[in-house]
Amino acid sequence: MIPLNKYTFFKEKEAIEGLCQFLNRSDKFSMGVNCREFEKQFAQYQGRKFGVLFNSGASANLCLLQALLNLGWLKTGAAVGFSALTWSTNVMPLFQFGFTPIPVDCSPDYLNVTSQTLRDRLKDRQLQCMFITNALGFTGDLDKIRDMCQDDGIILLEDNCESLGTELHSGKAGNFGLASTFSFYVAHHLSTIEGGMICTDSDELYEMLVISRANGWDRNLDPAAQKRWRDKYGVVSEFESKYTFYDLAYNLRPTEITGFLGMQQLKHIDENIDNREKIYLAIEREFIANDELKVLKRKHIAKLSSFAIPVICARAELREKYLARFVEAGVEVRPMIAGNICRQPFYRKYAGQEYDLAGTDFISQAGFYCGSDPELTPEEIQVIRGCLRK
């Protein structure tokens, strides 16, 4: 069987070798020095100023929202975008802290929001955010979209989980919008088992995502942050500030295995985008030369960092013959994503309006993946290139 990913990290045995070692010399695993470098390097390598480390992507979403709210950048009730192509974790707090959400439909070509389905959907209703999903490697005119969205004022948030690594010509995915989410559970192109993270330029958000990913307080803030936040709220005694809580807040504090693997598994990154991209290029050529199925338009994008192959067909109806046959040769497989997530029973009991979603309906319907593991063989992705023939 050729599974959504073979192994828990690139690598695998290097990676497990190293956390022995790691883990036989270690004196404290609760979050701390690993986990700040992690940070550190991964902002670095995204070229975001900030970097801050979760337990999983999860945390990261509802973080991101819960820290806008703090900031009052965001009020309850607010009508918040999302792309209708996405995963539970990116739509549930939208409902968890009352906002009002508006799906985007996603364009079948790009198998995301684009400038055109977001225009389409401001036509009718006005967004304060929105929440994009940049889906499986793969995204929308982010570009155009940012520029959008800041002509009409709306906050732009990435969920660039299924996408990290991924560069248009405009600029990397996760870099266009005030801040990206970013997950490292096992399937993911860098995995620490379970993990997330958050990146931002932002000073003030930042502030605010790490006092809200722990307890309110302010003990991981560096000392000049520390001094304003007690001074603006009078804390004069360092015995006191010790239990001192700012704002609404959770503990989603990862631990350091989770900052140790990151930047094991960031030594690989580059070479594992390699491989990601070659992999699909090599699997496209079968998209292309079948008309049975949809080839995903990519000319924007300037580095592909595939999450999963999409699979597409020209008609619904096909789904089922090459569902079959990858099935047959023992290849995993997947919807996508979640399909069309307004059609979720969790969705549908908690929302108040339906919308048109048809490029979204059709993805769902037509469309399934299979995994991208970057350590796939020559013979494996023969036998994904065979299932894809007409």
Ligand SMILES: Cc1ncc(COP(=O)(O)O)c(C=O)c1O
Second form
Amino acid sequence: MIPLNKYTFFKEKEAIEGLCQFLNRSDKFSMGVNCREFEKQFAQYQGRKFGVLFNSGASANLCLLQALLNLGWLKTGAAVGFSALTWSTNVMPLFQFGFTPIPVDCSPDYLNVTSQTLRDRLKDRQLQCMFITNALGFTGDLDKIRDMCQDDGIILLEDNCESLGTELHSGKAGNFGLASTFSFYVAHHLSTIEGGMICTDSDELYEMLVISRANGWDRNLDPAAQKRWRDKYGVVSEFESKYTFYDLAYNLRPTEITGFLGMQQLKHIDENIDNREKIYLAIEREFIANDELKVLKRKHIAKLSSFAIPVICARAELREKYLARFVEAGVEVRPMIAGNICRQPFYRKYAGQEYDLAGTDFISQAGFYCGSDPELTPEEIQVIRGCLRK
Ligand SMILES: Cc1ncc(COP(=O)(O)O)c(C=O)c1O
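Return the form predicted together with the named molecule of this protein as a structure block, the form predicted alone having already been given.
Up next: the whole complex, starting with the chain shown before.
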């Protein structure tokens, strides 16, 4: 059996030993210095000014949109575009906050929204925001998408939960918009068991994210920022400030275990991602050699941080044949994320208008994926390659 992910952590033995030592020597486990230090290190790795750590990627998505509402940068009812090939908790907050969700089609050549599919959508709908998903380690032409959004005054957000470490020639995935979200759930590139992050360069957004992450209070801001908030709202005593709640919020805090594990795993991120790229490139040879399978376009990508091995058959009828091969070889497989998410029960229940999403429908019907664990052995890689031969 080759499971989607073989281990909870990269270099698992070292991670678990380190965790045991951390637990033995620590006396505080609620959010504190380890979380703050991981936020700093992750923001530095990503090349962003700020990182805000969460208990999941879904929480990061939720808090990002709440913070934009709190700031008034997005208003209830705003038309928010999203990639039709995405994950449930990318789209669900759009309904929860009363935005108008507008799906944008994904190209089967890129697995993602491209400047072309976004341009097509913008012909019939104006958007105030585009919450794009970078799917399974791949991306569209994010530089062109960023320029289009800038020209049209569209706030660009990236759900980079599946593409940590992917770099385009024009910059790192996750650095093209106002903010980006990451997931550290077990199956993702960097695991803290559960966890998530938001990166941004905006001071204002950063402060609001910190307020919205925990109760709406100012306790996790630095003293200068706390003073500004207290002055603005006439909070004069330290005593009163402890239970002053400035704006709408949740409790989406991580624990010190999340922060510790994050730093521990971040030490190995380059090796982890190099392995992922090598594995994808070895397996990609089978796609190139087999005209029953599509080869995903990646010339715009300088570093491919593969999350999984996406397989898209040339015709939907071929999928059964290749799925059966994987099942027979004991290789665990999954549908292409949530498929065309507009066909999911929750979406149909709450959505109004229907859109033609032919590219995403094709990806859903002709595609599936298996894992690309960074510690796959050469023999396991051969098994996967064997499943992809005509
Ligand atoms: C694109 C995308 N966004 C958000 C999430 C949510 O992340 P989490 O599972 O950490 O809540 C996922 C999870 O797989 C995802 O794939």
